[in-house]
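Given as structure tokens, the chain that follows is alone and in the form predicted on its own.
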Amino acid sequence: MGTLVNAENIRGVYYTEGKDVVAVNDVSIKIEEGEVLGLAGESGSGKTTLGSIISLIARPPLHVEEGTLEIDGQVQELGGHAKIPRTWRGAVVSMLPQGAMNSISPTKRIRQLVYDVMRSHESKISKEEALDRARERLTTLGLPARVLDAYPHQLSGGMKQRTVTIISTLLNPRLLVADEPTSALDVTSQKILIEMLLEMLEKRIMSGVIFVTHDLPVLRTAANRIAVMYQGKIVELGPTEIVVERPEHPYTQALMSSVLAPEPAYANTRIEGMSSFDRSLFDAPAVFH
């Protein structure tokens, strides 16, 4: 269907008093229309930092030193003191943040959050118009409109996560960056959220998703392709089935060996901790399928 996102030569560095840390080192990725790209790796691999940069929310001490982001033919420079148009955030690319369930003010009803989000991008929108749009979106995705009248503590964890996901996409962004969206959910709620994201793609509410997680079994059900990150670089990239079933890079093999999968086929598989592997092997050349 064509390329939706082309991110090139992205370099992100955390400036600290003691030592600057390169978190994303010259990374380039493409995302096709209608695709879910999984971004995997252990904690500290750079996947969340890359997601923050692509979703245009990088803040100090993280600095984007260079990079170019092209979405739907629109090009935005990311490095140095590049200015990001406000219209890009929320409408072109939107972020579903890590810990989304805790990102809602406990003192406000969901309806107020919806209005605040909509008004920040469309200053002339009326409250009723914003809520009508939210009601329609909730109904379309199988959630009751009464969610708008609730306080966050009145919703279950899974319901809060789905609600925040819907709010993050009210402006129909071309790309949604979802950072660990299932990490705090039980297995049933994970399944429901993934199905909702795929339905949103099918309904063209957004046109592509970057799904950031350390949970490889989740990516197995959600992603079309997986990019595995290690020390700020992509070390393996390819179709989900190949990366999960036949990984070639030593780091990806180690990562898969450390996963406890619930499928019967893995019942007798020995699980190895990442600390048991010789990390010098992980410096092997990247593998692109």
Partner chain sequence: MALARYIGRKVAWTLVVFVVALLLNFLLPRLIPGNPVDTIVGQLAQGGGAGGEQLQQIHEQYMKEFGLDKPMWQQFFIYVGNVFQGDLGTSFAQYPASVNTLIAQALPWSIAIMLPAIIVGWIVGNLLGAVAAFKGGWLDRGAFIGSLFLSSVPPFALAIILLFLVAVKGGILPVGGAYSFGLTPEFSLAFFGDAITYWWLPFWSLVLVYIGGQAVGMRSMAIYELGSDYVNYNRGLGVKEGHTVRYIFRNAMLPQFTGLALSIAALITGGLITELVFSYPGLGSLLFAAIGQNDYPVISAITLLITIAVLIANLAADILTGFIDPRIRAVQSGER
Given for the second form:
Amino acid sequence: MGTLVNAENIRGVYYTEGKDVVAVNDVSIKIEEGEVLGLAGESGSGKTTLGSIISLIARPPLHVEEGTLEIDGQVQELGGHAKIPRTWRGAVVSMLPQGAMNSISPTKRIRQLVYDVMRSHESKISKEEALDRARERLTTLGLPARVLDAYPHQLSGGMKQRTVTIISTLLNPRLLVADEPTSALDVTSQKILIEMLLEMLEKRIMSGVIFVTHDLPVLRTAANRIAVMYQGKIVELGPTEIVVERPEHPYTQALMSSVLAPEPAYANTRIEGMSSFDRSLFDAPAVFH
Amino acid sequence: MSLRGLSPRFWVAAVLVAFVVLVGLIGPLIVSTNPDATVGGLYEEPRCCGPLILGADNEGQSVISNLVYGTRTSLIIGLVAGLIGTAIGLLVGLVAGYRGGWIDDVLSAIVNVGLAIPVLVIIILVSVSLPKRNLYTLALVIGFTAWFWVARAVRAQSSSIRTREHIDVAKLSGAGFWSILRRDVLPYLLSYVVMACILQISGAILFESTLSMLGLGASNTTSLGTMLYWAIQWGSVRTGAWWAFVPPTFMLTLIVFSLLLLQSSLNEVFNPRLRRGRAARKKAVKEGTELGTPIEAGDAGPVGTEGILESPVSAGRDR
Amino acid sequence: MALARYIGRKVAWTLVVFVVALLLNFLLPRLIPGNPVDTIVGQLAQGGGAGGEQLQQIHEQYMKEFGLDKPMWQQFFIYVGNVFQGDLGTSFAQYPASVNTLIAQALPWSIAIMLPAIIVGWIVGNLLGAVAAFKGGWLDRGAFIGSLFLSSVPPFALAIILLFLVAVKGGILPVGGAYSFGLTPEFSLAFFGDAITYWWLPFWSLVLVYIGGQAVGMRSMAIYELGSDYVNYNRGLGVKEGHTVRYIFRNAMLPQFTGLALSIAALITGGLITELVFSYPGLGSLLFAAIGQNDYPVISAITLLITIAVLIANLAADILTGFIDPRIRAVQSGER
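Same protein, the form predicted in complex with its partner chain this time rather than the form predicted on its own?
Okay, now the whole complex, with that chain kicking things off.
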């Protein structure tokens, strides 16, 4: 197994009047072929921002100041006014949005979106062919082909999220960036979705997944490795078991203890948070200036 | 809401509105000419300095004097009718939305019928039936007729507030119906009500001028609408006596435009999503309590966003 | 099926409102203290337009027509019966002309300027608003301020200024009326060519205002849609902008249908006054004359016509929305 994606020196800044807010501060990350990389952190840690930069959908007020994305030896400059080819989106790197509820226009049938996605990348494809391919993909993954004829409001939450997952991967992207795909789902649907993602990886529909979430128990079942973000930096990166069981960084420890409270005794314990942590982080000039 | 959050558009609108109000308030004090006095000949041309600075109208009365008094009249009608309409709409909408049940059904049915019948039709029918029309009866008629859309919009909002937790808390603490309405529901609607009131005022001023031009205006007072009525009936446009019709036209346009501009700039303050460009960026950070996550912060929108976007933005012209 | 039920409900609702409107049209004039016919005939006498014998005739005619000796509910049914037979009564002022005749003379002129103006204004306004929202930048700013200004100018103000500048000062188009003196309305090319020169100015003064109103609304809706999740998702999937624009347009369109129906009353109001400014011989001028002469049957017929026009527009918008928005059908029928 080799390296699938190599993202280097990514710096993402929200340009605002008066002051700029650095959300992702010089982050480099690699994704191996066939792996699920979990990207964890609390809201505001920059994980979603990093996810949207890697899935090539950064737009104002977010500006990518620096960074390159290397996939299969092809290098794409991300920073400044770099022109990112439209066809990379969806075909090379694809996104799976948070809460698929509103991700499909309420007045369009699913098949319309499917057709539009396909013909945006293969201009000569006929409607029949596009729908046939989607139908085949749906049945392979155990979904009824008739969802194509549905409007989004006719699908349940879990079904909609699975449908969107399939639409996101219709073009066999190399990398799928999933942003909180399970947050809006009940536990059963979460499980089904994760199983489906793993099955798709196995079938080589895509070759790697970045799984952005604040939900550590979900990552535990889904991810091979976990990267923990805090204030725009990756503070810890390692195999799932190690990050979960023996976190090194104090922030990760705090994060873990806030999620996994196995004993009743912990219930009354106030999370100490950052007491042992280097205070200077709060003054990090890149973040608050 | 700090002053820095207000757009230049707001300040332009505020200055224009202030100017109009000044004309209506102070104008009659400065222009001492009686608007009903004959000071010149038929459509006498403007000449510098004095009551004829804007010429004379079809009865030889001073146009400038009629203009400032007319502005005052139009503003009074707008204010009285606008406040009445907003108050009724607010009350009906609050009660319907917060109470729910059969009261809501009945009130909503009334409101929907009222919305379906053109306001102008009702106003014409009522005005024609009135034995006497003066400034205040006109204002009352407009106020009591044009409140339906306010009621509907407020209802939508207050019924969404009803399901919020702080209402349960208030109920559990034993607060009464009116007290909850006043202290726990109304504050969330205030921004909305202010905007609705502005639209009501500008709408009422337009209605007044429309009625006056149709010949249903106040019989004993000069308003901007009655000025236009006389100007058109006595052929000032055709004869080129621009000083008779341009000033009231300009004033009416200024009033309505500045009020709508004020409303739309306030709407942008209360609904950040309607903005774009620099202002939007500024707001994104100011409101995002967390670092750069506008994408994640989609859940807890400010109260009021929903309802306003729900109703068509052109709500002000819905009559 | 679900759609049929939805439409059925809307039609039933429209009928309910229509009955309420009839009731208002019937009841309001009868709220005047005293006998309305006495009052009105008295005013006629003051005006000196008609002699004593003629007045007596009018009085009797009206007592009979209103059926004022009968109880109120019976009067209402007589009124409704007449309306449904298409009989709008007899004019006071132009006795013995029937209201139907007067309306029939005026209505075509009103339709001729209002209908094209509403349709053209709606289409152009929506296109302008959508383009402004998509393109952004100076185009957006210019179009927005321009539209906001146009939409907040009272319609008659624009009419007055256009009349003065183009017709009186410029002398480019005729000053007022609907056709040249000496001609009679007929279906001939010559008459049409003459009438259209009178038609341009009222049409333009209406259409500009409508364009402004629609553009402002559409721009806000489109900007709102541009920020929505599905636009972001489409972009992330590399969907061509041309395809996504259609999604946005369709969604932003929905409120615009309802918006058009809601604003149709304001549009008609503007149209009536515009007719007055141009002395255009439509319903607005007829209404004005009727108000001046207390010609109650004519006033009431015109208000009824306006109500019917607004109701039909609302119904049409509801039905259209039902066809376009799948969610409405679902909510109405509980399909899930």
